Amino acid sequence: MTHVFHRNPRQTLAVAVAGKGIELIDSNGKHYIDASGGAAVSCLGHGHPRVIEAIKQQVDSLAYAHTSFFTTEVSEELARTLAQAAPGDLNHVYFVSGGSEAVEAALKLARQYFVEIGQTERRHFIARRQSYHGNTLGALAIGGNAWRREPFLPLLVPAHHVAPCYAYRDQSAGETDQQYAQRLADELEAKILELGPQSVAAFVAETVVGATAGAVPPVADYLKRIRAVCDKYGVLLILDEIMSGMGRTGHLFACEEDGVVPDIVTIAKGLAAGYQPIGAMISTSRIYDAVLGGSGFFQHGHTYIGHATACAAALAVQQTIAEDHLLENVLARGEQLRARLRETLGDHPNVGDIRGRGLFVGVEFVADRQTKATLDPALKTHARLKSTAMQNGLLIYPMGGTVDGVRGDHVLFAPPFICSAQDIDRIVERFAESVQAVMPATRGALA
């Protein structure tokens, strides 16, 4: 009997006991190959020294202050560095304990700001359906996941939802990249004027998609169309890169890769590559300065912000990033991971679509490549692909209700920015072996 209170409390699950490069150990003594990551967290893989000396050196120091009383060199040191690599005016870092905890507090400093400049009309919040921006309430309440709302909506705050930028479901036959983003711009304006734009706080959006689709990059300049309705109304722009942030991409920030420069931007993830528990939220030097020439206080805060041994993880792993090159591996692996799938599963006849940036990529599975048809969701496939992978040495995050909450399968990779070319041959083949097992060609969808 475990007393530990699981997610899934009927399921069984391997010990880990150590964890070494891209690998992790269980306590069989089995090794497993961690090609997502955790969930798209382990960036630096496992063992790491560097940032292992860190954490021990701050604790011999100094391991935590409560920011009432004190901040601390290595928060200031950590703040500065990421407001140095941010993009535009990304100046001022407010740190958490994870991305849910980051969501919640660009939410609430974005409705602050309206007060304090006095348009205290601004309340609602608009976002993507098939999105996903945590699980506290506020970060549940806008994110567009259906099946991890259900249950709560009686307790969740109201939001309002448009349609995602999700090019292989939702772009028209012969409609190009830029009329796509065109009409998604078009539909977020007409959801502001539709509310009443002097009532309007935020657009909310991951830069690009995680978990709930599976790394859905944005088409053509669709964030700088987004960027530029949002200019329109005065209504801020919220990037939600706790997934795609931090590298992920090849890119510290996605967002530089498309250009834009968000109000606010929430990390995490890969911010401390899972050796501490942090996240953060980063706001603009006019949001900022709105609070400070105002009430002078953000009403806002946790018990751990700003922990010292958690930001001198997370140091750590910035420096490493930076010193090792890492963002380049990153670009070259994931070009290789696209391609190496693509390769050899991009005629399996239940493989739709193979996506993603950088070392951030998704496969989509279907009953019919012409129609695009779901697989049966009774099928679990999603799980048994998981489930199957496991078996084979090779760790994977798969999802089930892609398209709607209900219907879809996929799964997201995620390796750690430390992965060689063989690493990447060896995550391919075991995949495909499982996605083989699991859906063998010659039966398709029945299997």
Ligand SMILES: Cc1ncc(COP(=O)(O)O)c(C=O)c1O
Given for the second form:
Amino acid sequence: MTHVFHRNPRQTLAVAVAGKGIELIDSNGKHYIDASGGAAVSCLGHGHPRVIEAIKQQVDSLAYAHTSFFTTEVSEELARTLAQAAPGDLNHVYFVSGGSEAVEAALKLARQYFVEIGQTERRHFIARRQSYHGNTLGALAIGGNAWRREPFLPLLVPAHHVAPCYAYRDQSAGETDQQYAQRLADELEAKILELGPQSVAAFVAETVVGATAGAVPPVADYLKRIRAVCDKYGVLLILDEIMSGMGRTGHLFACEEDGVVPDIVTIAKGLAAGYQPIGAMISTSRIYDAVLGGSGFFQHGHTYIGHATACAAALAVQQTIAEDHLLENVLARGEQLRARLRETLGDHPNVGDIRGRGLFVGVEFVADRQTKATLDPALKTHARLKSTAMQNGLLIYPMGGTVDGVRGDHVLFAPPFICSAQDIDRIVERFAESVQAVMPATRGALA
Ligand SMILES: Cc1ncc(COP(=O)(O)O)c(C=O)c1O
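Please give the corresponding structure for the form predicted in complex with the ligand, as opposed to the form predicted alone shown earlier.
Shown next: the complete complex, the earlier chain at its head.
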């Protein structure tokens, strides 16, 4: 009997005992290529000596000091590094211990900002269907994934949802990217007008959709048009880059590629690459100054915010990414990964779409490539792909419910930024074998 309350108590899990480079090793000595970094976390792979050394040194001098008494040099330096790298005047970094906490902090800061400036009516949050922003009640409330929300609906604060930017399924034939982006921006504007422009606090979106839809990037212009709608009505734009940020797309902040600066951005996962639990919310000077010049106090906080050891790990990770020029590798290996997937699986009758940015790559599976009909959810294709890939020594991040929380299957790849060209080839080889085992192409499309 296990006394750990596992997330899926009926499942028998392998025991992870070691990690080295891009591989994890279990207690039977089996090696797995970690092609998803867990949930897009381990961006430097495992056992990175520089990060381990930074953690040891920090623990030797100071592991933790409560942020109501002290600041620390390491948290100040990490905040300076992130603020310098962030676009626009995203200058103020609030450290937390993970993604959901970062989103909670963003929601509360958005609300408090409006209280500070006297716009106390502003209380509504608009997000997108099929989004994921975390599992704490506030983050779950704004998230748009029906399956995750369903059992907890009576506990969730009201939130409002509009369509995601999901070109593969929702862009009409003949509709240009600009027309599609405008249609979605118009939908957001209509929702703001329906709720009453004076009552809307913020629009929240993942810059590139991660877990729930599988690396879905926005079409060109989408975020610019969304930004314009938000500005028109004084609504804050919160971009959730918990999965897509910190270099995953080839840019430290994914929104740089879209030429858009949000009012608040959330990051986590790759920030410390899994060596320590840490996330952050970064706000613009306008919002920070409103708190500073208003009540002078952000009415929020947790015991472990600004944790020195977590900050030391994150600082070492960010320095490594910069000094080893890893973002160049992310772009090159990402191109290679998509190209190799297309060469190997592009004609498979059940492969509908191969997409993504940088080393953030998704493959969506279908029953019929023409109609894009989804596979029968009862087949649990995503779960079978995960276990078959594991048998083949490959860790990927598959999920069902891609389309509406129930229908659809996809696989997410988020390999470490240190991957070589040969590593990518091995990943695609093992993945293709796994796909062939679950959905043999020779038998035709699986319904
Ligand atoms: C976009 C996004 N936001 C928020 C979260 C929640 O982060 P955490 O699991 O660290 O609480 C996740 C986790 O997958 C995520 O992908």
